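The chain that follows stands alone, in the form predicted on its own, written as structure tokens.
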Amino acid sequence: MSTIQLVTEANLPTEFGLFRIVGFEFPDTKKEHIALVMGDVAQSEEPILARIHSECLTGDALHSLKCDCGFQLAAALKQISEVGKGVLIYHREEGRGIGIINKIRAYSLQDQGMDTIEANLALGFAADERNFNVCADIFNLLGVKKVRLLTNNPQKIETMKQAGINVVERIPLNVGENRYNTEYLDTKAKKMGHFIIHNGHKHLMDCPYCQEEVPKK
């Protein structure tokens, strides 16, 4: 595969501010990423405060509250524009890297009781089937060389590290815990050594989406 390109850019006003939209490509398969700007990170000598965010449309776009990805793509904007620089790359590999349908076919899985490592497992797939190596490449052309990496997944430190970005530290995003994924958080933390911090949810009592019960099967 040949190495990806910057391809286009423009503006993007978005309700966290105004941030550069950056397009990358595959010239050969035409496979497509993203990236959110803000200021002038080309060349700083200060390191850049940095999020890879995997696509996720159920989370991000819909809403979904079985995973966390949602609430930490807006707390990665917000906190990017609070600061008025930095870099969300929009990695997009869905249902780490399965695919909107195998993931669907995953939520089917858990529904009948698999987690889901368990379920990505069953289909056929690895745990993650990601390839982080792509946003070094995004850090490069975008001039980045070191970052304030906004995560909780050590595979993309050392991903990151390896490549030759240099990772000067991780800021915990734990945001978004609610009933219906506290698992799916202890799946990851347990199976795929990812730094989550309970947020000291209390079911039933100060979440407004445990005013309900969970429909029936």
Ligand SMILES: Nc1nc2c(ncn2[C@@H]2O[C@H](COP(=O)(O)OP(=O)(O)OP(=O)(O)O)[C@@H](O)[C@H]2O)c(=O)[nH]1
The other form holds:
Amino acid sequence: MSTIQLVTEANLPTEFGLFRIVGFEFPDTKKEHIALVMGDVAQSEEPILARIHSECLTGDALHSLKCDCGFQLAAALKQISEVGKGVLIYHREEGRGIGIINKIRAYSLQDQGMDTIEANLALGFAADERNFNVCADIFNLLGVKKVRLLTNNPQKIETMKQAGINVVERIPLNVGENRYNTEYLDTKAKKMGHFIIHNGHKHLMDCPYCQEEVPKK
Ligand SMILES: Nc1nc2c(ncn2[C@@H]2O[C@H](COP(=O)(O)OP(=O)(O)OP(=O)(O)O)[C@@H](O)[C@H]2O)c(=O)[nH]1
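Which structure goes with the form predicted together with the named molecule, now that we have seen the form predicted on its own?
After this comes the whole thing, all chains and molecules, with the earlier chain placed first.
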């Protein structure tokens, strides 16, 4: 398999500030990934604030409350803009790598009582089908060698370290808990070893989106 290449970039003004959007592609499979970059991050002596964010169409764009993804995306971009420098890799691995249609199938099984892991397994997938190695290649293409990684997922840190990216710090990203995703976050903490501060049904104070009561089902 070929290695991913940086193919194009442009300015991207966002509600969080002005980013560069950088496009990456595998020459053979045409599989695409994106990074949002703020400031001069290449060959920096200082560690770069960074987030690897796997695609979640429902959370990132459709305002779903079933997960914490959209809240994490917004919080990460906000933190990068506050520092004025950083990288968000938008890792195009929808549904932990099973794709949007299979994620809907998994949601349907979750409607019937399965948790997020059981649903993946029932569909014949691993609990997590993602490969984070491509994110290390993207950091390398951007000249980023040392990061402060915004994540609760130990696997992302492990893969970066093994691929030679120096993760000098993990910055927790506990935002967006609500009554619809409490069980999902609980399952990730218990079954996938994620570092999640489990707050029961209490909304986290640092989440600008969770101050208001979510309507009952
Ligand atoms: N299969 C499946 N995927 C889900 C479900 N809910 C969310 N996802 C996907 O889970 C992934 C979450 O991505 P991230 O937020 O980057 O990763 P994470 O493993 O939670 O790690 P951190 O957020 O960094 O702590 C995305 O690809 C979502 O589309 C679900 O119930 N089933």
